[in-house]
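Just the one chain here, laid out as structure tokens, in the form predicted alone.
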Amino acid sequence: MGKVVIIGCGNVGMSYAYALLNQKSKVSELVLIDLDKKKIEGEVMDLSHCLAFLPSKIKVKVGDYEDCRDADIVMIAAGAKQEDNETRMDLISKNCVILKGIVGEVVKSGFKGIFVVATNPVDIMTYVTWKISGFDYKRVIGTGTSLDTARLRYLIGQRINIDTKNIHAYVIGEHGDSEFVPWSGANVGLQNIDNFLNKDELEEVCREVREAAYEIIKRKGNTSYGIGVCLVRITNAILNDENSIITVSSYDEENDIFMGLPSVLNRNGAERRIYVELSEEETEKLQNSVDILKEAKAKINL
């Protein structure tokens, strides 16, 4: 069975915790760590009172960094909140400082598992976690464009009235404004997406995916449920040793950055990437994401 530690128990951390309890998984112990000890004491009580009616038997407790020592996964959701007028990149300096302290303490505990990072800008914060931890890059994963991919499949499914599970399309690149969809490889069942939506409709779907977080934040102040479920999907892929393909933020050796590309997840972490054949236009879009992430990486002080 598995042990998961959540560091940062705000909206994202607690949405992950709640979603994890509501699914059958190999998690047997869930530990919450946050600066606000009273709040997480209340969260642990509240979650524990659900256990009689949940599909999994999971021990939930308040913890500290020492609990990371024998954890399988440490998920980091701590960080400054993205405000209505901010992009994810605006959070770099604030969250870099926060993650430096957290990752150092986790490593000091003797942690030997896998880091999963949800803090934005997630590609840069995953890179920061990797550099500070000194871990093999396979064992440091960001949520990347997993949520964007889920949003994409939902929006396509709504438009063409097809179950999202039969839509095979990905959002890749930066988890941010330069992300894009390689439509040349997108399929519904075995048919290319062009048989269902025209160029204008595809561009509209892309725009809706890119702007989804801004629209949600404008209305409710944060995004949490979607990313919480994506974190559960990543957790299950790791603990079940699934070799599942998910668009997480994984390491690109050629460019020395982390970014969202289809990656094979198992007990070793992000074991390898799946090659994506791109058109000339899509290659330019990917390079644009690479350039933006390199420029952002140059701003961090490690």
Second form
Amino acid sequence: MGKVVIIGCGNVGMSYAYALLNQKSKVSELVLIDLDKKKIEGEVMDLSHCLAFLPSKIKVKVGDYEDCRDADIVMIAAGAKQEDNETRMDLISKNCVILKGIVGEVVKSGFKGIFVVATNPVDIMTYVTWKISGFDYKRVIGTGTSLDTARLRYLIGQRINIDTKNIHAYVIGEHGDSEFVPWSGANVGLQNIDNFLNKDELEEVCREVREAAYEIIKRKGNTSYGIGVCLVRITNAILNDENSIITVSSYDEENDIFMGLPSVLNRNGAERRIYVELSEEETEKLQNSVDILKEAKAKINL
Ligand code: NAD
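Counterpart to the form predicted alone, namely the form predicted together with ligand NAD:
Every chain and every other molecule in the complex is listed next, the one we just looked at coming first.
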């Protein structure tokens, strides 16, 4: 049995809540916290009313920070929205203030579980959460490039007409414009991806992934379902003690940043990272992400 608290119940928070209700999971209690109390009262009513027809028996309620005390996971999706033409980095200062306040309150409650952060720019906000909480870094996870990886696998699968589940490729680095795919380790079944797509096609897929959020926001104003399902995937990997590899934003001791790299998720959080063998060009790309994140981190006063 597990208790999850969602802080920030806008598009992302509620897509996560809805996806969680629609899947079998260990979550038995779901608590919603948001500045807009009236809205989440409505959300709780709406979600609870469909429980009769769902596989889960989750108790959903409006809560406050006291509820974090015995929670297993606190998921943070509070923040300012990413506007059209606004990069994730533009959101830093706005969301930094919001996150500092929230994390302080969660820690005050006596919370002993795992933080999962979705607020953008997610690698920086995960760092803020870690710093303010004083938690062991394993217990602080950002969604990182998990959504980008899901998008990548879908787009490749579509192009070559192979089930997404058989596409073994990952997006790593900053969840943002410097993210990239280390194609040298990407394969379909046991074949290297080069046997299916040429260099130009691979580059095009990579660009589509990088621009996916902008394209969706341009059309519907926000992105929500994809990230909602990624958050459920991360939740299940933690609560089921799966030792699953997901490209979450986890701590990089050497550079003192959080960044998306394949990490083993279990009941302890992001237990460890998987070493990724990179070509010279890929190493440079990763270093570029590291530099961008270090520069962004330097702008916040922690
Ligand atoms: P939204 O505006 O719909 O929701 C944000 C919610 O946060 C609102 O309901 C607001 O009332 C609440 N909020 C703000 N300050 C708060 C506070 N101090 N305490 C409690 N609640 C507070 O935005 P959204 O579309 O749900 O996006 C949320 C965040 O998730 C953004 O930062 C967005 O960029 C990010 N996001 C991340 C990913 C990813 O891959 N990590 C994907 C999509 C969106």
